[in-house]
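Next up: a single chain in structure tokens, the form predicted on its own.
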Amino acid sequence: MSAAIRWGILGTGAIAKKFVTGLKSIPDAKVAAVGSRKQETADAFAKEFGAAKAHASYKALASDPEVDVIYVSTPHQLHCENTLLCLDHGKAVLCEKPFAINTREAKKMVTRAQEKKAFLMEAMWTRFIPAMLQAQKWIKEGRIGEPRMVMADFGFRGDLDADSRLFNPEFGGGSLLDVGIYPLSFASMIFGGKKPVAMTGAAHLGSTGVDEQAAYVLTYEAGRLAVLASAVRTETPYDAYVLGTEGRIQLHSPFWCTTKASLKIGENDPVIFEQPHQGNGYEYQAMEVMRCLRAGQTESPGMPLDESIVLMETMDQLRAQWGLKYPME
């Protein structure tokens, strides 16, 4: 592997642009190539973000010998197909969340990565930002005692468009997969990546048949609880809390990209941790991927593949409770 790690960008949408903006704040990361379904969109992206090469197909990108790792940024329903393509061409992959449409796809992706002995990670960028790492450090130090409850939400009021990825079942639309993955992954991280022992949820399925808003309570071992919510038609506060036996931690709004965490113990003044991002926040997951590649690791301890499967199982189970099944299933 070269001194600079060479990134390929699969897809040219809004999330790809955010990722590359963060990536460009890393001195030893190179935007080597971009792949799109059309040459014009690949060329435009390459010109805007300084990619060395622009490919007119995803296969051409996956085949590029001058690419070390590919960031898959396509809509949910394409994650499995695109990831398998990259893995089959010997590329390491950072796949945008949610990892897949369902557990069956997620397991297929993980199995293929293991067969190819290739690196694979779900792009849960929130886990690697400094404020989140500080919160995890406080918990490991026992500052709040035993974590007993997590509370988190991510909801916004989007414009109802039946053809958009947010509302179209063909795209895996709805709040759970699009933004619910954030509070779910946060709770999973706090409680050790284990599958909940029980869960219950309620959702409003809108006119297109997807969950426009949802709330869910997950029970973990020893009675620990996660109280979570997501929405694409309702704005929520964006805060996250970890409540322990000796104190609490707040990840300040918006928690998934926060630069501020606070530790409150009893009547004491809160301890504040605040640190601006190096770039826009997306760079930290890329730095973790690069660290893993240089260390010869095929997955990240910060976002293990087993945990990505657990999260998909959890979302599958919640959707089953709501009667929400996607056409491709």
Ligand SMILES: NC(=O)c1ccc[n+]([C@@H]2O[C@H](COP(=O)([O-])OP(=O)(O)OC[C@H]3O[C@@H](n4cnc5c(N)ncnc54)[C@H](OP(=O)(O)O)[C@@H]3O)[C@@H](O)[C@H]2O)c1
Given for the second form:
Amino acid sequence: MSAAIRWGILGTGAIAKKFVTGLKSIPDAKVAAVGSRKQETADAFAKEFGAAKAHASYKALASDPEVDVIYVSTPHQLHCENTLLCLDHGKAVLCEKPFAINTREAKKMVTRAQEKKAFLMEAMWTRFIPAMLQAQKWIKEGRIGEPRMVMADFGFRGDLDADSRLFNPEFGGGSLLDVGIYPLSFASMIFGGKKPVAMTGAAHLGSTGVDEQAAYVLTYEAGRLAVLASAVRTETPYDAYVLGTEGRIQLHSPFWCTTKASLKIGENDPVIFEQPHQGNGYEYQAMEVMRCLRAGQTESPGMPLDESIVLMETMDQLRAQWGLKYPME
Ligand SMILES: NC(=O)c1ccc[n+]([C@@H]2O[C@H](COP(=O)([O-])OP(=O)(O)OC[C@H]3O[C@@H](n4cnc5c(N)ncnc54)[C@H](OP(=O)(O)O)[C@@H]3O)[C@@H](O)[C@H]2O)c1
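Having seen the form predicted on its own, the form predicted in complex with the named molecule:
So here's everything in the complex, that chain up top.
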């Protein structure tokens, strides 16, 4: 592996642009190539973000020998197919959230990465931002005693467009997969990445048949609870809390990219951790990928693959309760 790590960007949409902007804040990360379905979009992206090469297909990007790791940023229903393509060409992969449409796809991706002995990680960037690491440190130090409950939400009011990836079932639309994964992944991280022992939820399925808003309660071992909500037609406060036997931690709104965490114990003034991002916040997950690649690791302890599978199983189970099945399933 070369001194700088050479990134390939698969897809040129909204999040690819943000990710590459974050990547620019890492001195030893190189935007080596971009792959798009069309040469024009690849060229435009390469020009704007300084990618050395622009490929007119995802396959050409996956075959590029001057790329070490590929960031998959296509809509949900393509994550599995695109990840397999990259793994089959010997590339390491950072794949956008949600990791896949369902557990069946997620397991296929993980199995292929293991067969190829290649690195794979779900791009759950929230886990690697400094305020989140600080919250985990406080918990590990026992500052809030035993964590008993997590409360978190991610909901926004999107324009109802039946053809958009947010509302179209062909794209795995709905709030759970798009933004519900953030509170779910947060709760899972706090409670050790194990499968919940029970869960119950309610969702409103809108005119396109996907969950426009949903609320769910998950029970973990020893009666620990996660009280979570997501929405694509209703704005929520965006806060996250970990409530413990001795105190509580707040990840300030918007929690998934927060620069501020506070620790409150009894009547004491809160202890505040505040740190601006080095770039736009997307860089921390990329740094973790680069650290893993240099250390020869095929997965990150911060976002393990079996946990990505547990999260998909949880989403499958909630969708089954709501009667939400996607056309490709
Ligand atoms: N981490 C985060 O904060 C975050 C934020 C937003 C979205 N995401 C995730 O990132 C993924 C992409 O979201 P996005 O908002 O970037 O979507 P987007 O703006 O629609 O971009 C998706 C890109 O995927 C490619 N693509 C391939 N097949 C496509 C198809 N059939 N229809 C549309 N695009 C297709 C296109 O790139 P080419 O034309 O170049 O091939 C397109 O520009 C989603 O899974 C989403 O959950 C993550």
